[in-house]
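Here we start with a single chain on its own, the form predicted on its own, put down as structure tokens.
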Amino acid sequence: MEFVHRQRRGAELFLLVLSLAVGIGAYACVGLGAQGHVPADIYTYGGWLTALIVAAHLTIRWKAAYADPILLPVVAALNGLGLAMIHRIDIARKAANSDAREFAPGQLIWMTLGVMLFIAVLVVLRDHRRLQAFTYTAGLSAVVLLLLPLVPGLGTNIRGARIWIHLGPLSFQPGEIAKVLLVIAFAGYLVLYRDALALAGRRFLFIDLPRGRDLGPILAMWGISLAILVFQNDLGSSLLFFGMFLVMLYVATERPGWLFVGGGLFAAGATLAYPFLGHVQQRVEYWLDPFAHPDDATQIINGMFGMAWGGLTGRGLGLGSPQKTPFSYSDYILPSFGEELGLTGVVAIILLYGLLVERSLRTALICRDNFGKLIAAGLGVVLALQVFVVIGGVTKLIPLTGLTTPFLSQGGSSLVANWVIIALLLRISDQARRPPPEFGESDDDMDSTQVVTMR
């Protein structure tokens, strides 16, 4: 007998209600905290969040209605858990000089706008496989975009990388839309010539090596995370599109070869590229001796410090001193939450993001068509290496690198780029859950026209 799944709206809705209270109440928190009371505009901010969650809620039970019923709610804690902090770090900042920036409220403007392209994904995305037909489009549109922090006028150097580029008064990653579409063109692609590529090559110490000739598509995808890496000093993103790849790859033809093949390729580009990289080189210098820096490596140690005075438990959300770390709103966010949640904030907050890319595998295992199998590993990937690499740069396990921690860190590309993602893993879920449509026959007359009927 085949397994059912059933909606579990109500069962979201449950979810939603916590993970607003746990928003909103470390928003109330962080006022209790850092100004002795409640901030005068819980009731709109509380109001504001209430409405986007509710209003992505009510278009999943319009649209999708079998969609995965874990996703948004984790997405919304950690959404809102990110809001508080930031508004959190303002404070500190208003405190310290009466002119500084405030990032809360264009924050929770980017977050408005990530839920109204959630919904949009929703109501017009009715099937995922109609992106099939756009594998090359979005392979060339992800190429152009990673191209563009290269035009002279466009582009921004800041801190060193070259990921940016200014449209006016606003700056954009167009790196972060970039990794969505890469996604589907690579999901495409491994389609069309999985059979080739899973094709068994010679065997060397009991691994399966692909064939010479169908080295190409990994080749051009090691080009071209190699040129992320020269050009626009990005160590993160440069890993974390060829990863992607790899692992989509592996999913596709289940031969561990690939691994090894890229890995290679990879570490051994990265090694011949290093002595041209000064920036990449200074990173490296600072994660492994920081204290021999004290003046250029603040960062790493101020976010060390504030980890460990943290401890298990933390000072309390608004009584720590986060502010003190450069970026602690973005690069350096979870670090900040480490200083006022403690480890068991910080593992909390571990365990959101492995439940949401749990999901995401999940979606993949049960999708019915081989696209969405890979657009559901890929995104699900995407987030995987993604928390990986931030987490592992704030506590010294790998060199520090500029991507921002997903739904937490200040950022406007990255927010509205991560509601997409999620949008496009609820659509994929809904397909992957629904029923299958049953055929039925009408028992009248088995030689007139036979009419078959679809729920």
The other form holds:
Amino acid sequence: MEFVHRQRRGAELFLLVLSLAVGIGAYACVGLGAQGHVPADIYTYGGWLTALIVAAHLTIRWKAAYADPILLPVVAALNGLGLAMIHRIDIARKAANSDAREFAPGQLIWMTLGVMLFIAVLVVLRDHRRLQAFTYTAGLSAVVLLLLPLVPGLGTNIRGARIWIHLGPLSFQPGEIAKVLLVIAFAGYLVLYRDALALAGRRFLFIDLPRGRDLGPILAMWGISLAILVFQNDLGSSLLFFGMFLVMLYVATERPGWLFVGGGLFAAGATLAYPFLGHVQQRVEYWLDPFAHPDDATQIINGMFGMAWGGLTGRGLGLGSPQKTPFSYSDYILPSFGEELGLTGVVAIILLYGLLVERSLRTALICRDNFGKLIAAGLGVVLALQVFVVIGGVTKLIPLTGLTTPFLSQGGSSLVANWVIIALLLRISDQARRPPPEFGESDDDMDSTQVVTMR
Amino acid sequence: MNRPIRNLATGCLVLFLALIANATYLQFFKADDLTSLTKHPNNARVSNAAFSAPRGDILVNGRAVAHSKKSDDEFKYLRTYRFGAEYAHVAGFFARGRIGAVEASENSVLTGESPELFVNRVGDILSNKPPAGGNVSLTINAAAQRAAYEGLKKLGNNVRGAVVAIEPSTGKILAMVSSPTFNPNRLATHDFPKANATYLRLLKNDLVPLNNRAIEERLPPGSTFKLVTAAAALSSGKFTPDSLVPGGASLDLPLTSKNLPNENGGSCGASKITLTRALDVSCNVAFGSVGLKLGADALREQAEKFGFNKKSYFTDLDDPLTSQVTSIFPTKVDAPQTAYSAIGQFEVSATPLQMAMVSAAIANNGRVMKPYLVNEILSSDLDVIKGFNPEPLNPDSPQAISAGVASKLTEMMVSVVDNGTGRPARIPGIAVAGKTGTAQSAPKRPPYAWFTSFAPADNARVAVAVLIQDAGVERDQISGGGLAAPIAKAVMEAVLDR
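Since the structure above is the form predicted on its own, I would like to see how the form predicted in complex with the partner chain looks, so please show that one next.
Expanding to the full complex; the earlier chain stays at the top.
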């Protein structure tokens, strides 16, 4: 008898209670630390957060009963922590300038939208394999979305990178949505062509190198990522998209040769483009020796000061000065946690991300269809890469690039896109963990229609 | 497709472990470095916190020259300097983002973070008291410091100069004043824009008031260097105080057509005079010829025994803004340059601290002590945690000159004050030993006036060096005896309680 997964919805509910305690507790601590009292709106805020999370949980019970029980609680904890920290920095910004715009209420609205989309995905998308029909549509839309910021009048240059578009009062980063679409497009494409990409080729120095004519798609992806690098000045997104493609190619073909070819191509492209990228050059210089540029590398220096000031256990929520770091509520939210929750908090957050990645890769492992496997692996690795690039950047492990920290950073497009990603992962994991359909007993007539029953 | 997925999981694990390792490095291993005010004075988080915490006192003769006073604004404590400019270069200043002198070099004691105060801090934690900083007591003698400060001030606020007094037997610094100076209270104020403006004004000032000229200014010591030449001469055995040396109006220099004249072009008296007389009248001709006879190597060896060419032996004021410059006796010297070097010109240069040490060594029977400024580290309750013991500058060969040579030199120096150029330093009833110096640095610049001395001559309690770099007075009024000696006298009288 084959191993059968249990639904584990009760476990999920228990973990969700813990997550809500973390999120709402952090919100209360922020008020206590920074203002000396629990925020007056703790009941409405806590009620709202609970309602959103319970709604998401009930949707899973109703539409994806076998889905992974860990993913939602981890995401709920991260999102709650992010909201509390954005609120904490709002308080500090308000104290310095009473006209300062608050970001936390907006973030809560974006979270609401994210959860609504999450529910919509689970309700509408009964089977992830249907997405395979949208392979080329998704790919084309992703490319269009990526190019949108380059349209004059629509895109704007913020902090040196051209990755935003503005529509009236609304602004968003199309790259966040393109990320999801690209994973779907790659998965669909690779399911169709994996045999050709996997089997043909020659062996060179212990590495199976792919056939020249199969290099087409990788060259196309290389071109797109270089275009992002050169025209949008964004090393982070460029690395993310190309890395995502390479990794999915590797999973589909089981040939590490693709990683070497792709890695080489990216290194060559980045080296060739480097002399023309003042913005990226600057960031590399600031990374190598931030203290040599005390006036320009203030962000990275302040981030390091903040983390050092936090030390092992942190100054306490509301008791540090994370607002001293520019963009401490978005790109630099992790050093803000480092300052107020210390190394302990930082490691906890990194482990939460590690759990997310591990659960998505596990989903990929147990998934029964190749398309789902590729999507789950792709989404998991994208998450891991993004977390590594942004946290590594703000903690001076690698040069700084402007990506958002999933679920923590202030920013609508990122939050909504990440909730959709979690919905997709839950949908795939529900399919993967659901006991396989059994063939009905048919004693004699082999020609009669087989009855397939879903459990 | 499961094998690549498993590999990817391993890859992701490596990435996340790298993130955790890097965060640990920043927040644990590098945290002390990044939150050290001396290394990163512009770390606003730390300096704001430091502003909100009480610091220990800096004490001189039991009285606080730097004290943290309760303050009503957001920073809770205000650092105040009771004597203002008088101790600015010694006690230093504690401003947001900037810190200097003892405030910087003893920062960990003053904040209470020093490991030496660990036991006290544990006590504070156990008894639930706010952690208190330790106190630092200085070797400074308040009366001597006041005399030095007043003496320089009398010459005018813009006079460039410095005074250093040392206890010869220990190396304790009894006075250290540099002029022009500044008011550290104006830097420590909580009105940050104002403090910043003050700092920028001090930085832009051509007279560099932030500079501690006692240890950071290296100038030709002029005739005070003749003490070193005389020490080398007596130590060589070729000369006694009564040896006859060339006098006259000028010395014919080998290898050149130039002659070495005396100050003001006058004569040293007769064509042959005694070495004692040569020191009395500060005869360039005599010491130039003595230098030629001894050779540059002997002079350099003697100078190095006193501390020349030795790097940063005085560490109590080591902070990012201040650092001791090395006094120099050049390595490559030809014959005419040797004659000039012997009278403290050419490339010979010294700090006022170094010239005070030459006097102190002669006073201390030839033994050179390492100068120090921090006397004791005390707990917040004034219990002595750590005291500092006197130590010789060169533990291997503590004697710069033999005791016999030292006593002969002392006699010669007493003669300088009794019968020679050092007369303005005479103290009734006490034998004072001294040497003047007037150093010409460049033809157009006014010469520097030096004076170094000690008293009482037979059992010295204080050695002092005074440098007046520029007092803004007429050229013919500049001389070590006229400008510098009265200040040295006042400092010696203060220590001797006269």
